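Given next, in structure tokens, is a single chain: the form predicted on its own.
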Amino acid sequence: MTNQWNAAQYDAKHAFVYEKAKGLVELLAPQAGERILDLGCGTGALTAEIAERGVEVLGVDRSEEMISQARRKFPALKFEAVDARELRFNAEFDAVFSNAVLHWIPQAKQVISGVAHALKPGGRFVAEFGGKGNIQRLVEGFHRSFSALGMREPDGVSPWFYPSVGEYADLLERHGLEVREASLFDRPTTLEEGERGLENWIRLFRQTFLEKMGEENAQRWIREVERQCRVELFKNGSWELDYRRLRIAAWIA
């Protein structure tokens, strides 16, 4: 689980993180006067639209760079730095809310601990993030450029938590929440800036990755990645990713 993002590369050329997830809001259906987490909040887009309906919201982040974007951006809303798995909240929310962040952590039991000693009596938790099959052909095309360069693979190619249904509802009731809503479903998703798409997405969502290589290597690499994946995922001028989201909705009894 990576701690180092680029905030403003976030903001400037990966919108689709938090714009894609409108309907997830929808979902969690805030109410005025209740009080609620954005957990892993990024640079707080999602946080003020939360906080428009009249509510009191706290955003988290584990990245210090996101929190501090997001301060900058929303300085009237409520931001901490704060570890997903180190949750340390007593019943002092009404629901907890996250988008596009679970499946960056693999210690899921944790987090969800940590959710549900969060929540009041009641409260819920509305979530959506990579789900079983997310990305498995750009996946499939870093293993095979590996292999088309004579390169061996740092640890971590595939960091990533991607649960089915099955998994993860399981997870949740273990730790006493009800899941009421659950679906994965395929969410093709254009990046932006064309043919540099790709390579923005690879270096900021596999920066640590990249580092282990070292700049030369990387460079070799993203242009065999985009050259094994070119016949799947670019489309029309644009790279399309093969995202796959769950999305889940659970009340704590």
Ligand code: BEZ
Second form
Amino acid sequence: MTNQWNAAQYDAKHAFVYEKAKGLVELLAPQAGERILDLGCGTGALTAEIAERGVEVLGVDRSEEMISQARRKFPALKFEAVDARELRFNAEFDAVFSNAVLHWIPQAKQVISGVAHALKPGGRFVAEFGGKGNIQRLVEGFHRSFSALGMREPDGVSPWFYPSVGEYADLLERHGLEVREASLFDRPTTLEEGERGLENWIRLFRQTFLEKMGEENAQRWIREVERQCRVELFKNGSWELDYRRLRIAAWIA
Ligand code: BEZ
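Show the same protein again, this time as the form predicted together with benzoic acid rather than the form predicted on its own.
Complete assembly follows, chain above in first position.
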């Protein structure tokens, strides 16, 4: 997980991150009067949508930059900079909601433990994030590009946690959560801005890693990734990434 997000880029060019998750809010089914934690709220778009249902929502994110942007956009809502691995809530929420965040955090046990403690008895955890096989073609293109350029592959090219249904359900059950819905599904995702889309995506989501490479090498490498991935991932004038989502709904006993 990074806390160095470019919140403006995220809003301007990667709005699909929350646009595609509207169905997840339906699965959450927020009820007026409930108290809900939006874990990894980013710039607050889904926090605001949940709040519109008459719910008291707290949006938390590790990134101060995202939280500042969320506060600017939605001054009436509550946001706090909190690391998902260090939740300190105690039986306070009717539900914990999370979209497109948990794949950034390999320490899943710590997160789930915090979520389980945060829920009131009978509360629910509804989440969606990258699941087993997510962006596999892209990551393979990353590796091939280092080889093709004869560059040493730095650490952290693919830092993500993409569990299977079985692996994640097991973790949830070990923390007293009963899994009632779990699915892994392909969700091909078209990036904005045509030809530039993949570079934008890489620069937003692999920023710290690119900085380590230096700008000149980063540019060479990005051009090579585009070459390596074009046949599989460039369709009708846009880049389409091979996203796979893991969607779960689990209830605390
Ligand atoms: C995802 O939403 O699947 C994702 C986003 C950024 C980096 C990696 C995966």
